[in-house]
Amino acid sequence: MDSSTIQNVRIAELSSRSGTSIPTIKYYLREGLLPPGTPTGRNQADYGEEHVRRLRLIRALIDVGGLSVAAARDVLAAVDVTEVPDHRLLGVASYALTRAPRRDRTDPVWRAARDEVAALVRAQGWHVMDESPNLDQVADGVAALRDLGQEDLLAPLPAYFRAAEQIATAEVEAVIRRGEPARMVEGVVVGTIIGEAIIDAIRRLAHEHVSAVVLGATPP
């Protein structure tokens, strides 16, 4: 019997069918993070599939996606709220994994980044709410850049934000083809932390290619 089929296990079956170890199950459940299982005597309870697949909603975003549990119930509460719509559902998990910027936001050299990118934003048309926290980080490399007196690097901001929105189409549709609320966190959250890896691993691999073709290296 695996994972899909589980039906009415105990504590210890769950750990070893989840990976995940009793006292972490213990935490969740006291975190509320994990719903209780059917009680079936004193200090007994019965778990089911349901338990299975959050804890691997649990897992993906605490141990994958970083998330402090805080954070993580937040995004679970919003998976549980059935009525919420789906754009927001993938907000929800999409904001937990921005970390908050780094620069002084009176700065104004910050300040002006941030103005640059919003307007880059705003030229590709696309529907992006002023406060995102990925306005800020961009704005966070974009000053450093300055800072370091690379401001040329700047050039492909652009062609970035153009093949940003290719790629964020095959992905979002990836993930809403899902259905099931809970699957589609997981996959923005999965997607996002081991795509971010795949995406600048392809990326340094273009860099290798251009750089042979144009500084006209042997080809291998």
The other form holds:
2 protein chains.
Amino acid sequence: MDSSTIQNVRIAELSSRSGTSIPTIKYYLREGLLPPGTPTGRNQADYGEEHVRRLRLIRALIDVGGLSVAAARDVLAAVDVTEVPDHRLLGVASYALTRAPRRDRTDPVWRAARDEVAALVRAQGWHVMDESPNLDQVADGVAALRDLGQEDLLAPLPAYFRAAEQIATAEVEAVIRRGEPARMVEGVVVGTIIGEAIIDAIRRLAHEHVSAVVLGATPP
Amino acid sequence: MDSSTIQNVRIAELSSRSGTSIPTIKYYLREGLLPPGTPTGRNQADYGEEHVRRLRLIRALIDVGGLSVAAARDVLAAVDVTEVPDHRLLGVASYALTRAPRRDRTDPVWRAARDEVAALVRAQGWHVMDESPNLDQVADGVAALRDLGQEDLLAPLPAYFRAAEQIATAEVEAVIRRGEPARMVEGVVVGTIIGEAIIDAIRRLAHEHVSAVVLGATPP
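Same protein, different condition: the form predicted on its own was shown, now please give the form predicted in complex with another copy of the chain.
Let us now look at the entire complex, which starts with that chain.
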């Protein structure tokens, strides 16, 4: 996948090849995120192509995905035992990115929103874990709109489900096309986080377009 | 729109009706976000229904939308001169929510991404301002994927445009249905921010579903 291959380089060259500082590399070695190199003497070791690739994945998990070192270690452990594309592997990477729900789960407004979202997901025919943290996140948003007295803004919810299925189909295809488990996990993390920013911005562009057309500022 | 109407209440009751503390109300009065009440004596004034409504809009702009006081003042000024639904009014509210682009605009990777995104928008037939900050945001994301060597994750871009148009059509309809300019602006701000969180979470749910089906963990 990488355009250049390296063999048996010292930590200084691993640093310049990967764009990761030497202290950061040493930290990842100590924390067990990066496997040790081949010892070549006292306090010296050689590193190979697999270290460059692993550093790239660690950077995706921690710098792009915002994962803690402990969460990154769990995802890397799943990568290391997976040889073929696997649904659970993508799930491990995806769930690691989930924020904790902001709401008290015993709040009746939130509980009602959670049940409603789960019913919408079933109506859509989606296969989703009952305890998925993503269901909690949707419920957070629905409950927030209710609290603010903006329930009418829930009208687009069915459009969200339809649009999300189209988006996810194209995205999962792009990730699976990579074939190699470590690159797929990298794709899940980077694609989820940066894709989110891209989709949010394209949605705002679409608001500009649709409101210009609907409110008659421009010909349709 | 509000279920109860009030007339001529003191600041303490305005506070309890609106759920906004008295010091915060006084701050908004000093900053000119909230118009003064009717004076009833030295250091006393009465407030009416329009103050409750205005406080609700200010809360949407500042607490939900994260706008600065200066940005909120600009949006409120646009609300105050608008009598009928107006495309520019929705644009003022929407642009006020835009973050500054993270990238140096002279960076060639970013410039190329910006041009490419503008071409995609034209190909889509969208009516969008050439200088729209939302184009900058999309270019930020595209350039970030290139920097990370994840260009293949741009394959879903056309799906993003199609999905965003469906979403935005349903959302703009819901906002226009409100009729009153102040309520429409409130809908733009709350709908953009909380809608974003809801859509992000539904997209992650769709990833769960699609990857379970594609990778064969469940029957389609």
